[in-house]
Amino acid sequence: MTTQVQQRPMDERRAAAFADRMVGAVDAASLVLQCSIGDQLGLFDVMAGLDGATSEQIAQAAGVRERYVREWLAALTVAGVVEHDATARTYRLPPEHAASLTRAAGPDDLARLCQCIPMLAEAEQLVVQAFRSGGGVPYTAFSRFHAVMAEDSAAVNDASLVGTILPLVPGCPDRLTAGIEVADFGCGSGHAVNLMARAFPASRFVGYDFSPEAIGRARAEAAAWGLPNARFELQDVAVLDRVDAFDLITAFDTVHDQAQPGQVLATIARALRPDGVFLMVDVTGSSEVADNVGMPLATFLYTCSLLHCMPVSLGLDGVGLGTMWGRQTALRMLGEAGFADVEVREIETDPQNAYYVCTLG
């Protein structure tokens, strides 16, 4: 016998408010795509240097086609991002908006963050298929992943790595100045390694990553900067066989991406010397979904997890930890790997990440 479930009467005002919210979401998503385009083409940077200009002038300064610029400007005008003088037919990017949309903003450049959305969307249909059939998404499905991630992390590291992040580890700058062995697990395009190698020439640095494209970028930058103390190796860090080899190991926003993150953390613990330090940078937040309600960019971070971090791990027969594994899970896994003392720090220029300073004790 089937039991009828009594349906609660629909709140018409609540339904209308949610419909309005979804209309706004679609409009906002469209603005994100426009900002991504503007960032990639340098259009915001051009406009920041012009106190009002026509679409022809902006296009000429950016080296792109005017008809496309005109349509782009129309979208940003109705979105309230640029100001339009209909009589003079000019467009102006207010300095208050430029502070969040130009490369000069450094870590505060939110237009750069907008590039993540179209990058993630490249794999949307593969993720839809994985919902139905299981499995994951190959790393190669994201054609622009390394370029987008490298630009994003470089903004934070250029502003904060040497002067703010490394000093989170007690005595670290002095030890680096004197000369120690350093490894970066999941180095990506290697910019963080190269920054450290340039700042501390007496120390020796190695970056590990399993992407040939990323390692190629890292080696090219090291060569261009003339860094004899930085090298990069193509390596799955989960099976790296090094024991008591490093005084400092770093992992910048990479542990949650690993197919076997617990195994990677255990490998790091083995590779670290007894008095060494592991500096793990990873997404902040709670392991409990309810705790993340209202957290800035929480929906974006879960979207990154669903469309990249989790399916890429599952595609490698991994555990699919996901971007939002959270502080509680991170602390538990670090303890299981052998880290007896873990201190969690934060920095103002990178509010989306937590900084774990870990020692073996």
Ligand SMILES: C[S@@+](CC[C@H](N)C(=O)[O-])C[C@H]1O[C@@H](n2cnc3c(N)ncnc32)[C@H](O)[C@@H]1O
Second form
Amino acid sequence: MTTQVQQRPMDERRAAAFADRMVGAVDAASLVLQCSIGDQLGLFDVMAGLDGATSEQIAQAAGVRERYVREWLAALTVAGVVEHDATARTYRLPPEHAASLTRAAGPDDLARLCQCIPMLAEAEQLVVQAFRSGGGVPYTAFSRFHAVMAEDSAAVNDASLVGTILPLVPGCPDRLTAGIEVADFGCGSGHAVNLMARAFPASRFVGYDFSPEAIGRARAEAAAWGLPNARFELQDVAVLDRVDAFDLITAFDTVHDQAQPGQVLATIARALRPDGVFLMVDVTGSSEVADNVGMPLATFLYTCSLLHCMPVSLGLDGVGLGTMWGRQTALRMLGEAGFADVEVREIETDPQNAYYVCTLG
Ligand SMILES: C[S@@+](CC[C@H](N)C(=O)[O-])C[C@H]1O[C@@H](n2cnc3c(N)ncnc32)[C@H](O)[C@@H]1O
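Return one more block: the form predicted together with the ligand, after the form predicted on its own shown previously.
Below: every chain and molecule of the assembly, starting with the one above.
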């Protein structure tokens, strides 16, 4: 006997509106790819400095091929991002658009964020496969991960690390000025460590990451800046064996990526001195998906999770926490690791992250 499933009658207007939305989504996704290309090649930066120019002039200023630039400009013209004068054959990036698309915009440069989509898409076929067969994706599947991540976090840290973020920890700038021991877990390309080491020469900094590429980039920057107080170690932070070693430990956007996040938080608690502080910067939002409906960039963040953060953890036989583990889970896990006191702060230049100031109590 077959059971008939009663379908609700279809709302034709709702269906048409949704189809329109999907058409818009395909166009918007295409615009994101165009913006990623423009950002990587510095085309927006060049255009912001020219008040209307031909494709030849833009190509020459950017040092790239005119035929490609002309096709890119065509896409951005129909997308309404650049203005085109068909008679003069010129293209102009209005300053109101440049404010969201150029490096001069710092943390407000959304073209930089657009690079994340093609970076994530590198793993798309492996993720499709993992839906069927389980397992995960290795970090090495993402050829541009460290470059994109470094540029993204540097934009926030250049603008805010020393002046806004570190002062979230009571007394921190004074202690750093006097000279303390600091570790950054999952330091990636190490820019945050190098910024802190440059600003606080009396303190000593170590960055840990298990990626040789990231550690190489971090050491190269420290050497270029001539920093005697910054060092970087190739290290799986889940098995780091340090006790009572640090006055300040930072973890920028890395705990949710961990294969064993609980173990890493316990390692951090053990490595911290009794009066030390752990500053964990991690993606904001709720652990309940229903609470995140309507949150800006929520679809993007769950996409980062599905295509990168969750599968890299699962690929190491990890728990696959995911980008959107949320504040409730974060607070529970920090408590389980031994952090008796946790204050959650936010900053304007980094609305996607929560800043957890944690002490052992
Ligand atoms: C999302 S990136 C963040 C990098 C950097 N903190 C930033 O904000 O630019 C996460 C980093 O954690 C590192 N990582 C993940 N699991 C790790 C582990 N168990 N030990 C050491 N590093 C780890 C990755 O290699 C990657 O560089």
